[in-house]
Each structure stands twice: as structure tokens, then as C-alpha cells.
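Encoded as C-alpha cells, the following chain is the form predicted on its own, with no partner shown.
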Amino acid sequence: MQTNLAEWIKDTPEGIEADAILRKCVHCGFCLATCPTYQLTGDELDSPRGRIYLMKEMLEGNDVTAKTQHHLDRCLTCRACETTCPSGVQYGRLVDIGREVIEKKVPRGLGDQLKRSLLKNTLPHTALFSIGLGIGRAVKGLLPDGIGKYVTSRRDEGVWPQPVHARKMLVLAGCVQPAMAPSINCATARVLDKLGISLIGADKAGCCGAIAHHLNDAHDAHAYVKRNIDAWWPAIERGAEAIVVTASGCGTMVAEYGHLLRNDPVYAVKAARVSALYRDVSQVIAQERTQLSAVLKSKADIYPVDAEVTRQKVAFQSPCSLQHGLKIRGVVEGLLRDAGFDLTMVPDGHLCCGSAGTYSLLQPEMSAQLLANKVNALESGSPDIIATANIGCMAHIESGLNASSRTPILHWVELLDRRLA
């Protein structure tokens, strides 16, 4: 694609980024076919071409309007389209960019303004989140559905193993799961000190900073960035294996430490280091494969083949932070079917199930259509546990699950600590 950046941006990091993005975009339309909102709206600027159309002008200088606000607020930054994509479009990167130009450009409406800073001010502060939680949960009877239905139990986390082992991995805490499912990291902990890994946290970690940085707030994504790199350097230098996260939403933006802050003077060498050490936690136990099979053959006695346990049906939504944004496909797969569950077959397993971050609030209606489709496909092979490899997902999919004939969602670690038990 041909391309003629405004002066204003042409010469930035920003615009010679996303010139080259642009300059590979041939518009194929091969991301027309895995795009979920223009499988809903057959509108080409719901669609990445359309969109990549819609940034070019605006970088080019042309006029902008809402109207490009509005198609742009509608992606889900999923990144199926990336998957897809034969010219190997950064099309997440190029979305970011012109997120955050457009967000000068078009003034929001007072409604849109006060939503958006109230997400941002609650959501990434688990004090603050847990309080509201907890309210929630205390009075969810007397919450309209549109919001009661994302107040979920608290699940037990149980006890954290002590940190007796010589190889050390920190852990993301993260800013809804602690307050949301404690059992997530906890069960994380469990099962790696079977495999003789010890995980440790970071007293003044916390949020991951994508809740700001989808929200077009790139001064917010960047303070909380630096806080936890901060945090972890200690421990990092005192020789960490790695930085494990439980979330994948989480951990697309931590792999992305090292671009967000590659101009930084102060920061862009440690957080180059921080994402070369980040793992998602199924890369972790994936490459412990032979200790897992060892844990899980000392278990034949208490769960030999034919027990129920090891014939479980599960059905695993593989969310598109892990299988786009990272590129992590059948890993957790394979791991499942090592500890003996049998995994569904999951329809369009490759579309979005309409969370998303903060999409699912800020874009109900299209949310919902998505969110209905992924259940109905989970669904379909009628199994005993939905599994999922991220927070939001498991909210976000339980909020739309029957309630009569409730299918338990857990976090897939959780399930392998319960094998391992």
C-alpha cells in the first residue's frame, strides 16, 4: 500500500511505525473472514481492511470524524486478523497508534468521558476494585442483570506453597483476579512446586497497565509499566527465571513491555529484559513436561485410568490474547489431554467471545452478540467444565451461561492442580 504520512507524524516513532505497517497491507481481505464484528455487521469498517483504510486517511491528514471513533471503538483488538494475515500485518500495533491519535482529534461525549475514567480509576486498583466487588456480591440479588450477572462468587484460594526451592519465577498479581479468583495463582503455585519451581510475588506489582492502554491513555499504561518493573528488578537481578502470567490478556501487554517503552532512556533496556523473561504459565509447564509426567504417573494409584476424574469432558475456550496476541495454540491443549481430560470440539474456536478488556462494558450490544455465540459453541459438545486461560474470559463467559444448567468454568491450571491434588 502506497502511503503520504502528515508532517505531523511522518518523522515520529509513532508515524514511521505505522507507515511501515500500513506499507505492508496488500487488502487481501483475508482478515474479512476471522474478523468478529464484521461477521456481525457485513460492514467493511467493521472489518481490519476497513479500519487500516479508515487510519490511513487520518494519518495522511485528511479529516476525521467520529464516524472513525466509532469503527475503530468497535474492534475488540482481538487479533485474529493477524493470524490470517499473509503479509504479516501488525494490525494490533497499528490500532494502538491510531487509537491514540484519534482520542486527540475527537472530543467524547460528557457520558463516554465519565464511563471510561470510571473503568480506568476502579478497575486496575484491586483495593478500591475488591471493595466494590465485595458490595456487589453482598447485594446481587438487588443488581439489574446488566450488572449482576458479572458479580461472581469469591472461590477459595487455598494455601500458597513455601518458597523452598532454588529456581525462582515471579508471578504477575494482576488487578481483578486477586479480588475476582485468588484461586488462579494459587493453583499456579501449587502446580509448579510440584515441579520443583517456587513462585513468588512483588509486594508493589499490580495492574499490568492494559486497562489504560485500551482505553487510549498511554501516560497511565506507561506509570503502571514502570511500577512493575520496578518492582520486580529485585528479584529479577537476585537471578528470577522468569515472569509468569496466569491471565493472557495480561500477558500480551507484559510481552509488550519492551516495545511500549523502547524510547524510553531510562526504562527501555530493563523493559526489554522484563519481556524476554515473560512466560505464560502454560509455556512454563509445557516445558516441565517430563517432571508433570512424572507427578501425574505418581498419581495412577489415586486416579487410575478408568477413574471419573481422567474422563471428564472439557471444553476449552482458547482466548484470543493466547492464541492471537501470543501465538500459543494447542499447548494447553496437549497438557489437559496429558492429565487425562478429554477435551470438546469447540466451534470457531478462533473467534472472540466479546470481552475483550473493558469492550464488554463500553460495547454491550455487540458484546452480547459475540458472548451468546461462544457460549452456544462451548456448549455444544455438552461438556462438564468449560476451561478457559484468562480472567476476563471466565467473567465474561460465566455472565452468559444458562443458569438452570450451569457448566462450572474454571481457569485451566486450577483444573491441573485438582488432578494433582
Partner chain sequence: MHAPLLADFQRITPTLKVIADTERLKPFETDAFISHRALPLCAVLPESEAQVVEILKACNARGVPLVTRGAGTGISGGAIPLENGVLAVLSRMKQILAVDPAARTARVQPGVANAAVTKAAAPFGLFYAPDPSSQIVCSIGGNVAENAGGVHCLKYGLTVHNVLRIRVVALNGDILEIGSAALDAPGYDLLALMHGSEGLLGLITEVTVKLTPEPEYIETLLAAFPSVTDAANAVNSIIGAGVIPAALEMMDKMVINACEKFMSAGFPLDAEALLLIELDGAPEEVAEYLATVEAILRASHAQEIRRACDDTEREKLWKSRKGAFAALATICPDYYTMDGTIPRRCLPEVLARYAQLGAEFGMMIANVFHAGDGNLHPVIFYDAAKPGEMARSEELGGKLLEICIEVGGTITGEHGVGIEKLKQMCVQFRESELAMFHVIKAVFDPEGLLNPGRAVPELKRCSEWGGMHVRGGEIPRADMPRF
Contents of the next structure:
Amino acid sequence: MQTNLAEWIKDTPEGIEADAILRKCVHCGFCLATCPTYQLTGDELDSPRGRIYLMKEMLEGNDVTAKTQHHLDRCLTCRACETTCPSGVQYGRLVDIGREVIEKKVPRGLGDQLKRSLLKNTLPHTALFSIGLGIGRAVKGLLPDGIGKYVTSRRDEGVWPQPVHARKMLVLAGCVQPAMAPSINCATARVLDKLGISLIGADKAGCCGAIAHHLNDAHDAHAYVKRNIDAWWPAIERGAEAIVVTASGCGTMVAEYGHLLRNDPVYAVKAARVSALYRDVSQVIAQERTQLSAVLKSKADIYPVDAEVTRQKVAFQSPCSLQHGLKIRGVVEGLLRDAGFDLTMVPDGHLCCGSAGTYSLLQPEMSAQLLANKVNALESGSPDIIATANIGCMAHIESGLNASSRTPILHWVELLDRRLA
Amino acid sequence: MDAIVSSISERIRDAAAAKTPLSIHGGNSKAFYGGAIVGEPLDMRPYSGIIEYEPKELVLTVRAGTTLVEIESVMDRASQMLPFEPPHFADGSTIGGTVAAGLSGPRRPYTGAVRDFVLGTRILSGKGDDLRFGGRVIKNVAGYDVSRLMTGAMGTLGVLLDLSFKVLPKPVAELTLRFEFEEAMAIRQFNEWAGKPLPISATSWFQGVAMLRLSGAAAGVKAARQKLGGELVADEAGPLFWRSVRDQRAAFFQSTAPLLRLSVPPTTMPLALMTPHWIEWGGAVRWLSGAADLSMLREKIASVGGHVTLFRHGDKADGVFNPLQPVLAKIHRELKTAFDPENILNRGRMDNF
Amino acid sequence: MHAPLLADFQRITPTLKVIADTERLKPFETDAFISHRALPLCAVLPESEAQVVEILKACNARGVPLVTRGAGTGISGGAIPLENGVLAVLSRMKQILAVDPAARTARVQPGVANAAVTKAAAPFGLFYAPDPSSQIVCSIGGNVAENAGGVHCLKYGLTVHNVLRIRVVALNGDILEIGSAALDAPGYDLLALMHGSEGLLGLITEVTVKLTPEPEYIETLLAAFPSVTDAANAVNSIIGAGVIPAALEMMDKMVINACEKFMSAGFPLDAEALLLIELDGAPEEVAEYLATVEAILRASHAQEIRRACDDTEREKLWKSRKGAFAALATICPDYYTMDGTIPRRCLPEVLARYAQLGAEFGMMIANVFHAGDGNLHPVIFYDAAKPGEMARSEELGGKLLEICIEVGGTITGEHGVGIEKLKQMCVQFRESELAMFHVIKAVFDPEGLLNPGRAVPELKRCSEWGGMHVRGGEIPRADMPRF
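The form predicted together with the partner chain, contrasted with the form predicted on its own above:
Everything in the complex follows now, all chains and molecules, and the chain you saw is the first one.
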């Protein structure tokens, strides 16, 4: 697409990046096909191509109002469009830039501001969130639907193995996940332990920064990023092989650290190193596949891999952050099959469940429609268990599952952990 | 040939000036079909011959007065065919008449109708203008598709001069199977088969006997035959049967009673008709032989989404073709005027608007 | 702005989505032919046929022109709005109304995506055959308006061969039912006339399509050649041998590289030309064709022949082919795609002349096209930032199309004329023929308010452009077979 960016942004790093991305777009419209919001509304303005055009107009210096903001807000940032785009347009980066710009140009209403600020200031803080969640669980039945539905059931986390192996990897603690499902990282630690790797945490590390980032608060986001880098650095210097992330949503953020701080004189190099060390838990385990097979084989007498009786049907929900953001496709599915699970067909697997970070809280209507569609799709193959790879999706989908026939939903690594127990 | 075109053009201009109708004809094999003939005959047979035929191109261009027999004998040598299997109602049937009448044979539901294979036309309008539409290539979306509009227009929109077709290789293997089916069973079975990837090229049912033709690569036909069962019809009898259906030589069609053509959705169940009937095109065409209250029948068939043509014999005053929705009839009248302002070309041969 | 019309829209159908502010209209100012754009008075996004009727009646009463679009994926600019007109966007009319597996039909609203029809038919072992490259998103209404083709039309036909019935709203609000659920309908073949009419005759509000049984077995072959001519010869030999492949696609080196870079389908990078060949049918039948085709490919100097070993590999090959145009954007973001069709035997000659013209103009031309249909898609690269480059690319494009006419072909096989090829229409058709098109339009749209100025050039414009045919009313080479 031909572009003519406005003077005020043209020569800034953001302007240069945005221009390069816009130039790649040929307006072919393929992205409309896999955009969850366009699928719902059929309105170009709720499509990636429409939003790209809205942003182009803004960056070219044309008047911009809450109308543009409305459509940018309605984007899930699921990045399914990037998977579909044959021209390699990095929509996710562009919308980050666009949102940052519009945040400065278009003031939000008081209610909107309050809501966003509340989310930004509670979710990332595990302790604060835990208190809220604890109270919530205790009185779940008394809570109104809108809030009560996100109060998930807590699973026993079990024991974190001692860090006895020479091979060590760091794990992102996260913010919401330790409060809602501490069992996930614990399960990861046990699985990796069986593969000869010790998973270690780092005090003072916490939220990856994605929540602030997606609420267009670059300042806060950078603060979280720097805090994590500082917290991890000693372990990295001691030779930690990787930084493992079990929530793919957070993973996309850690993968971007290098890019986000590329112009920071102090942190640029460290951030790039962190991003280079980043691995999704599926990548780490897939790399140890030989070892995994051996361990699985040793369990074969208890869990005969090919015996019909023990085969559980699993519907795997591949989070957008995993398949579109990190572009990891088919890896988890392969590991689950290795471990003797049957995967059911999930129609429209490329479409977002509507969780999308804070989206479910900020755009409840759209989110609810996407959730209903996703639940139908996941349950269409009558699975015994639903597995996912991201805490946000897990909580969101659990809230949408039919109470009577509730299919349990777990992180896939928890399934693997059970199989190896 | 240019001289022939000039002279036809001249005749059209004169006729337009004098407002005297012209009746375009080739072999006159379909004179029975459509509204009553009025006007001075305009014989297209002198304008004949193949203009271009390169088998590798899968495209044939011929003059309207060329007989089907001539075309098919040339195509035979290249092992190709007109895929819509045009009926030869008489030996002299021409390609121009075939396109004007828009009639296709038994292969139609499986391979396509004459309109599906028309790529381009050169016509003389009712003003005598020499106009070309479409082309000699398989894909062409430049301009409105006037070539296909000419197909089945009964010569009322223009005198057809040159015609280009997409053609196809002749199937290497062909065989016919016979089944004893009641009517409802035949209709169900034809539709079920049509929903499967089988090399079916024709279907027919009459008085408890269903016939099915398979065409294609030898291996494919053989495999399909295994799946379908039925009784194999002897080598020569098969083609003879299909030719008699295509050309309406069977006794059923040769009766002097009115022959009605009911075009219906293929899944339409038996219509509880008292008169003898013959089913073709996988259930999509039901032929009726005998007297019938045409307007009542039309109402009934319209209710299932079809239409009725008084194909042969009978009283044309009842309307040969199904009457059109008023808004469509208006468009038809205006299109006719656009191409033939003085209404001289085959006046009244299309009688439903 | 057109206040009275906006008031009409709001009054008549209070639930109608109307967009009338510049900020939100901007994304509607162009389709996939982005070198041209125009901001309409307003955009309306109807959700029902009843709303379409009211929109048309209002436009008719106020004498305001109207352009219709679906997903906006057209690449001839046919859906670019008019500054003094309304843009009707039918993308919200996207319900699949019925699938009838027994009769092998589906009845859908115009905004339904092409691929969504196949998806709905798949559980019954059926599919909707026409498959333009943009099939994941382009809508059925637009497919009818453009008579869309695709990679499988050599065997399965174009849209016109796969549609049984449509509902059309005329400018005055009349609803026309064209075609029928039977195999034919009484009267003139208006169904064919509506196909490819580019929105000039009416608005399509419902389409009943024919569904085809999925082939039992599919074999996809990739053949690499040391020269474009070898590949072109192989194409002719395959069809000459009586094999009708389900698809027969060709791409040259530049396209191979671009596709490989972004979609990594495993295309051999040392080839000058690639053929993608798909054979389908009963397994025994396909095996028979496969032997014939492989022998021809070898005899035509194919340097490599590869068979897709499973569905995943096959899908990957097709995804790369269908994403080829957008992938070319990675070479150079500004390009211009042509769509001429030629007699297949002229492929080597025409491709050589294209290359020569490209060199004369100093512009790169890439070729990716439907070889089996002789439908060429040369892509001309230019730099929009350089003054005059776009105009030069259009000039070169025009010359490429004129070559197609010269060898007996046509200026557009499947993309439509839109606003892009109006000039070449003056070359392909004589004044009397163009005049006939205008008369046909007037039958359906006497006021000339539906997509005016598209698809068929005004006669006076042809004279202004100095089109060949208006000189003395006769073409320079009268003997030239043009149709």
C-alpha cells in the first residue's frame, strides 16, 4: 500500500516500523477470512484490513476519534491474520504502535479509564489478585455472574522437585497463574525433572508486562519487563539454559522483550538475550523427545500407550498466542499423541476463544459470542478432557463450559505430568 | 462466405424496413418446437463449414449452417465430442438450430448443457449489424455474456453466424447398465448416485426399467461397474438405446399425442401422473405423453420449483413455454426490442412474454 | 454527504447500518485494486433482502448512483465507490440458508464466503467447485457478479456453470427470480447474462449453487522445468493426450522464489518454471492418467517430478499457489496484475513477447497463471513512489492485453473489466458491440445508477482514448479472429 506518514511520526522508530509494515499490505483481504471479529460482524471496520486502513489514516495525520479507537479496542490481537497473510504483514506490531498513538490522541471516558486502571493495577500483582480470588472462591455462589464466572476451581499443585540436575532452566512465575493454577508450573517442574532438567524460579520476577502492554501503557509495561530481566539475570549468568514460559500469552510478551527495549541504552542487550533464551514449555519438551519416549516407555506397563482402554479423548485448544503469536503449530498435539492421548477434531481451531488478555473483561459481548462458539467447537468431538496452553484461555473457557456436563480443562503439561506420575 | 453474410444482412435490413418477419432455419428438424412459425424462410444452410478446429485447444469454431453430422464426423477423427450430446431430430440438424433451441442430450446433467459449452458467437442483429461476443478461449468475462444469452433464445435475438464451443475428449470406455426399479426407487437411486464420484454420463427410466450409462477412463468405468451392479447391456444395444433417447426415436416419443417436457428439481418424487411418462436427466426431466390441462399442470409443477414446455404436438394456443413472472416478461420484451427493434426475427417462436 | 438520502435510509430501515463519516468511510474507499480509490457519500451494510430493496428504491428515487461490493477482494476496481454515490456492502448477508445434499444444492446469501459453502457441504461428501485464489474470503455474490474462475475450472467450470438460481433486486426494487431449482428455466438465459455483469444490472441477494461430489482420489504433481517453453509445451501435450486435469497451473522463477520465501512449500528453486497438476477421479482412473502425464512431463524435459504424498503436502502446495500474488508483494509492494486469456498453443510465443516488452519498458514481469485455461496473470512491478511509474505500468499492462487480443484471446478471463480494463474494452469490441452492452444495461437499469462507468466504457471515452475500433468503425485487421 502506498503511504505518506505525517511529519510528527514519520522519522520516529515507531513511524519507520509502521511504514514498513503498511507498505507490505496489498489490501488483498485474505485476513478477513480468519479474523474472529469480522466473522461475527461482517464489517470491514472490524477486520484487520479495515483496522490497518484506520491506522494508516491516523498515521498519515488525518483526524482520529473514538470511532477508530472503538475498532482498535475490539481487536483481540489474536494475530490469526498474521498466520493467514500471504504478504507477511506484521499486524500485531502495527496494532501495538497504533494503539499507543491513539491512546495519546484520543482521551478515554472516565468509566473506561477507571476500568482499565483497575485491571492494570490488580491483575499483575499476584498477592493482590490472590486475596481477591480467595475471597471469590469462598463466596462464589453469591457473586454475580459477570465476576463469579472467572473464579476457577483450584487444583492440588503437588510437590516441586529439588533442583538436583546440572541442566537448569528458569521459569516465568507470572501473575494470575500462580494464584489461579499454581499446579501448572509445578507440573512442568516435575515433567522436566524426569527429562533431566531442573526448573528454577527467580524471586522478585512476576508479571511479564503483557497486561499493561495491551492496555497501551508502555511505561508500566517496560517497568515489568525490566524487573523480570533484573530478577533473571543472575541465574542467566550462572548458565540457565532457557527461560521457560507455560502461558503462551506471556510467552509472546517475553519473546518481544528484545524488540520492546531495543532502543533502551541500558537494557537493550540484556533484553535481546532474554528473548533469545525464551522457550515455550512445548518447545523444551519437544527437544527432549527421545528422553520423553524412554520415560513413557518405562511407564508403558502402567499406561500401555496403544491399549484402547486407557486412551483418553482430548480436545486441544491451541491458544492464539501459541499458534499465531509464537507460530508453534502441531507441537503440543504431537506430544499429547506420543503420550497416548487421542485428539478430537476441533473445528475452526484458528479462531480465538475471546479471552485475549483483558479483552473478555473489556469487550464482554464480543467475547461471549466467541466463547460460546469455541465451547461448541471444543465439545463437538465429545472429549474427556479439554487441554490448553494458556492460563487466560483456560479460565475463560472454563467459565463458558456447560455446568451440567462440565468437561475438565487443564494445561496440557498437567496431562503429561499425570501420565508420567 | 462474406458475400453470404452481406446478403443475409441485406435481407434483414430490408425486412426490418418493411417490418416483415423472417423465419430462420437450418435443417428444419426442430420446426415443431416453440411458437408457430411466421415469416419468410431464411435458410442458413449455405453458411456452413468449420472455421477453426484445433483439437489440442479443445475449441471448435463453426458456421451456424454446418450440420451436426459433419461436425461430429470431423471431431470423431480427433476422438473428441460436443459434450452436450445434441439431439439429431433429423439428419440435417444444424449446429445453429441446436444452439438457438438450446437443446441438450442425455449427457446434460453430468457434463453440462449446450449453453455451458458456448464460448462465443457472431450474430446479425435485427438491424442487420454484425456483432461478435465472447471468444475462442475457455475463460472470458469481457462484456456481458451475450453468447449464452443467444443460446435457447430460439433465434429471436439475432441470426447466429459463427459459434465457438469448448469441446472434450471422447470417453475411452462406455457401458450401459440396466436395472429394474419402480419410479420412486429410480429417482432416489439416480440422485444418490449423482451425489457420489461416479462416472455417470446418462440416466433414463421408463416403465419399470432404469438405464444408466458410465463413461470415462477404462479403469474408472470398470471400477464403477463393480460398485453399481445391474445388468450389463450388450455392446451395440447400449449406444443404440441412448441415441434413441437423444433423438427421441423411441415409440413413446413418436406418438402423436402432445409431448410435454417437465423440468423439475431432480429429487422431485413421482408426480402421480396418470399419463405415461419417461424420466431423463437423473430425475430432472419428466416427459409426459398425452393430453393434459396445461395450466393446471403448470401450476402443480411450479409448486415444486419446475416448469412445463409443450414440446411436440398439442395446441400451441395454450402456450408452448411456461409463462414468465411479470417483471421478467417485461425484461424479455425489452431485450427483444434491444436486439430486434422491429420484431422480425423468428417472431413469436418464444411465446411466453 | 447527501442529507435527504441519509434520512431516507434511517427512516425506512431503522436497523440498517449506515456509515457516513469520513473517518470510518476511509477503509471502504478501495477494494483489492488499491491504486485507485474514492470516498463514497456513505456506506450501507444491509442484513436482509428487504433492506436491499429499500436501499435501491431510495437511490432510485433520489437519482443517486450505487456501487455494490462483498468482501472487497476484486482486483479490477469494480467495487471502488463513486464519490457521488452510495456503497452497498453485502458482507453482513452471510447466512447459509439451506444445504440440500440429496439434490446437491446450497442456497446462500451473497456475503457467504466461497470456501464457507464447501465447508458446509463437506459433511455430505460434496463441494462447491469454483475456487478463486481468494476463496477463503471472497463472497458468492461477488463470484456471480464477476463470473469467478479459479484453479479448477478447466474440469469443473466457472461460476456460471455452477449456479442454478439467483435472486436479484433491480434498481426499482423489483425482485427477479432468475434460473430455477431444475436444470433449466423458461425464457432467455438471464442467469448467464447476470454472471460477470459486474453489478451493473442488479443486486444479487441470494444464490443457489450446484454442489459436486468430492473426487474419490486426488493426485497432485509438481513438475519443474528448465525453461518456460518446455513447461508450456508440456501443458499442451497433456491436454492433447485427452487428459483433462482438475487443475493445471504454471509459475515462473520469480513467483517460485517469492512463494518459497514466505510459504516454504518446498518448490525447487533452480527451476525456471513449475507446473502444478492435479488429477482426480476413481483411483484406477487417476493411476491411468498419472502414467500418461508423467511420461509427457519427462518427454517435455521436466527436471524434477514430485507427487504430493498426503493431504497436508497437497494443501501446502495449493496454499502457496493461492497466496502467490500476495507473496509477490514481498518482492515489491506495488504491482499490477493482468488477466488476459489466449489460445493455449500461443503460450510460449506470448510469454516470450511479454518478457521482451518488459525489457523494453525496463520493468519486471512475473507470471503465475492457469495454464490449462490459457488464462495468463502477468504481474508488473513498479514503484509507486517514483513519479510516472504507475502510469507506465498501466501502459505496459495495456500492451500485454493487446497481445492477447491479437492472438485471438481476451482481455479478461476472470478478474473482470472493472475500471481497470475499460480502455482495452475499446480495443476488443467495436462501437456497435459496446452500444449493444449499453442497451442491455438500460433494460435493467434505465437510469444508469448501478455501478455506472464500470465494465463497459462509454463510447465517447473510447474515442478520447483513440481506441482502435472507432477509426472508421472498423478494426485494423478485419481478418483477425477475435472471438
